[in-house]
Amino acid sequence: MLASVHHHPAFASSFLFPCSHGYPSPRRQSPPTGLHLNRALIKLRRPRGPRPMTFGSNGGEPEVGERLYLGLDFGTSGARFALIDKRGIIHAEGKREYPLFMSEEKMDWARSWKATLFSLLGDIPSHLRKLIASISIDGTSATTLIVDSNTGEPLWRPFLYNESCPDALPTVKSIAPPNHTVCSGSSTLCKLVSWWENDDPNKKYALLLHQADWLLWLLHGKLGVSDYNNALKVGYDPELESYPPWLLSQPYSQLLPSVGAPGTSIGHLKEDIRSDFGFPSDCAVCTGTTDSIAAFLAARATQPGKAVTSLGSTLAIKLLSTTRIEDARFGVYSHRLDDKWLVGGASNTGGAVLRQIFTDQQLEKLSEQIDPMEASPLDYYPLQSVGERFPVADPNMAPRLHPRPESEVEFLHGILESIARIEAKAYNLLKELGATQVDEVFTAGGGARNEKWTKIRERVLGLPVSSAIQTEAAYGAALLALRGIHEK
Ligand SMILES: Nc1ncnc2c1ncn2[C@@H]1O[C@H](COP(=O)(O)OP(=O)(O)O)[C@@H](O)[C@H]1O
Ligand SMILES: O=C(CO)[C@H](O)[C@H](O)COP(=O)(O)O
């Protein structure tokens, strides 16, 4: 069954708001033509590798009575979804673009987040759904909704996850601790602030949900529940378990969702989806938590001094630690996995700026031609536009693709390279705050199918690089819907 939505990433303007952001900007393409050719990839996965002992003869159908747990990961440039067994066989998985929503020349992210959420429900084959038992989703980080704490409906546009408001800045450092992980432009408590100030009319009934908790409540109904990997950028501590005291007395922590542990159940499936989609009475829905954790789940690293590098759209990396680093100044945070820290942090180089330049098939052909054991001359910093988060935290910089060489292979090749470089200064970075030392990287995200690109960031980070078995995020979330049931 093929479906696909055309993608014609909008840039969603900045308008009324002293924010600065952008989502991806779309590749070089005719304007969007407005029509939508509904099409989505799905793949009926026979199980991986040798058969479960247990598993049913009839060949990668679910045995009678077996359940299956279902992922969705709304990343930057599409969402995907995952169905598992509780070995963590894939059953299928499938994705879909964002489709294009425009409301008065801007992009309506939340309508085309709910759309395409319900268009992935319907893609899961119905004789698997009706075997589901728990559903979680992972959103992208500090991607933030401010809504009716009545309807749930948006009171306002969604804060993307790379969007700075440093207006907000001033009053957010003189609450927080020095270089405390809000003290960025991209927090969302810098953007829930700046809202706040905006002098809205609705202030007494808004709500704050990131993006996974607005998602996950369209399924289970219950407005305000977020997790600990979420709402870490809005002030809450995973250590104490709570919203710290400077932030509790300020006027707007009204506005602050509950918080819960990844992969708790919140409840079940909302009667109406469920008997719309034929999802069983019992099917729950979880906490969910952030894009790059659920790549690092799906990794399944579970040794402090293993990392992944979630090569996406951005460049997000993720290294198990024994020990907490936050520091501000350079981006660095660290969210909590359990008993260990998840220490690292997003910086706004990665596949995105590559998109603006080059298509996947290209990206293919050209890095044929790269001979990864030979450095690169050119020295780029790849970013789409104006400001950095990590590991440098820079609202200002510039990006830096010049001078651009005749060669389009010697170009790819620069700019894989000094994503690379990128990379290499983090986990230094990291171990100079005082993290375990890494040992090995793993890959996750559309960057992972790179062999090339994993052999020159070898080269360049002196440490062992591989592919993780599962790259997609929607694994990690599909691990959380497992646990939400297993662990009760
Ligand atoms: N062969 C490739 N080499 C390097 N990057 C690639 C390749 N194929 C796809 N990409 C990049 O992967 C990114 C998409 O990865 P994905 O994990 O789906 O992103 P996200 O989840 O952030 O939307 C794109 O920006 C694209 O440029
Ligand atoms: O770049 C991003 C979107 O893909 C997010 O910032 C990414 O999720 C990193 O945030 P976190 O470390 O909180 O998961």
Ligand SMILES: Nc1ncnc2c1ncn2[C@@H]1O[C@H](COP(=O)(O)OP(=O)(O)O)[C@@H](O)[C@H]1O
Contents of the next structure:
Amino acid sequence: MLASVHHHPAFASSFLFPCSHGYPSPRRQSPPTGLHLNRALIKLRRPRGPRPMTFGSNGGEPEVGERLYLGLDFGTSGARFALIDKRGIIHAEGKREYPLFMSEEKMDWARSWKATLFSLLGDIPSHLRKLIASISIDGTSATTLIVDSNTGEPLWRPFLYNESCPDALPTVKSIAPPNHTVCSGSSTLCKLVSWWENDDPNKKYALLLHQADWLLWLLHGKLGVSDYNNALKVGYDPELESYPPWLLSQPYSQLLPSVGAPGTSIGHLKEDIRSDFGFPSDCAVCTGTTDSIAAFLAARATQPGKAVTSLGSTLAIKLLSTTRIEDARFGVYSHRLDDKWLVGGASNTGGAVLRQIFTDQQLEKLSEQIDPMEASPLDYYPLQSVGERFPVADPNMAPRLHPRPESEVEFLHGILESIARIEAKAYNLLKELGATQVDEVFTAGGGARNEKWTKIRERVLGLPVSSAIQTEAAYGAALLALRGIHEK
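For the form predicted on its own instead of the form predicted in complex with the named molecule, what are the coordinates?
What follows is just the one chain, with no partners and no other molecules.
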């Protein structure tokens, strides 16, 4: 069962007063199409809802009596599901863009996420739904909802993952330890304090939930449950397995959810959902995690010293360490993974800078002409705009992409090499701060497909670099679901 370290009264009352929430029937879902989801952009559609993109099974039909495990990933621009067996073989997967729902001329994100959740459940082949033993969900880190502790309905529009609340930062810095993870305008705690100081009359009946927590509540009905990955940026201490005294002494601590380990079985799927969608009566719902943690889990980097670099729009690194590292001065923090720590940070450099300069076709053609064993003499710091988070925390750092040589091949070579140097600096910083030294790097994201860049990075890092076999966060969430049912 869930090990609650901070109890909220709504957690108990929700057993007595389960809430009824409408959701799209699986019979009304649009048929699968070849819709492409561009994760770099938020593509919004009309309220009738986007059509799904589903993929064929690559694991064949499940064996007789075999159970399956469902992971759902709610990212920045859309959501995915992955259905695996106990060997980690995928039996079905699919994705959806978020539908466009407007409220007072603003995007109604909670309604959109809810509709997407039930659309994805309906997209799962019906003959596989009856085999699902457990479900888990990952969501974007620090995406925060303030909900009614009796009904679960949002009292305020959701605070998105990248939304900053600088008005709350002085208050948070006055109560938190120096350089703590919450001492950032985009932290969950800053979002909570900003809302609290807004003189909302509903404070007495309010409850804080993260995106994954709220979506999971729609499935299990027990309001007020979170996990220690999502709760990190609200101030939860995963090492002590409790909220710290400096946080519990605040008047808004009454809003904090109960916290357990990711992949902990909370309870069974609600009966109405089971019957409407054809899930088995013993289908469990497990605590979730953040999208970046789920992506790391998907890569199966299980030993200290193994790291995952995500080369997407930005550059994010995560290293499995035996030592916990926290330092807001450098944008470094640690998530707990069982008895180890996942340390890292995210730089503003990355693929978005390349897309500003080159087309996909140019990147492919120019990359072919690069000699990755030859070091580039160009010293750049590629950024889309002013400001860097990690390994240098400097909001005033300006992009540096000069001098620009006449040769486009040399220019691209210089950019790729400079991003690799930033990656190397990041891993060196983690070592200097006391983390386990990196010995192997797995790569996720679009940059993993550029073989020349991989060879450049191997040379600059002085480490073996390879593409992760699985990179989808939904797969990592499915692994959590698998773990939750086998550790009950």
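Here the rigid core means the biggest group of C-alpha atoms that line up within 1.5 Å when the two forms are laid on top of each other. Predicted model, so just to flag it, every value in this text is computed and none were measured. Positions refer to the first chain, counted from 1.
Core-superposed comparison between the two forms: the C-alpha position of G94 differs by less than 2 Å. When two forms of a protein are overlaid on their rigid core, residues whose CA moves 2 Å or more are considered shifted, and G312 is one of them between the two forms.
Fitting the two forms on the rigid core leaves the C-alpha of E410 displaced by at least 2 angstroms between the two forms.
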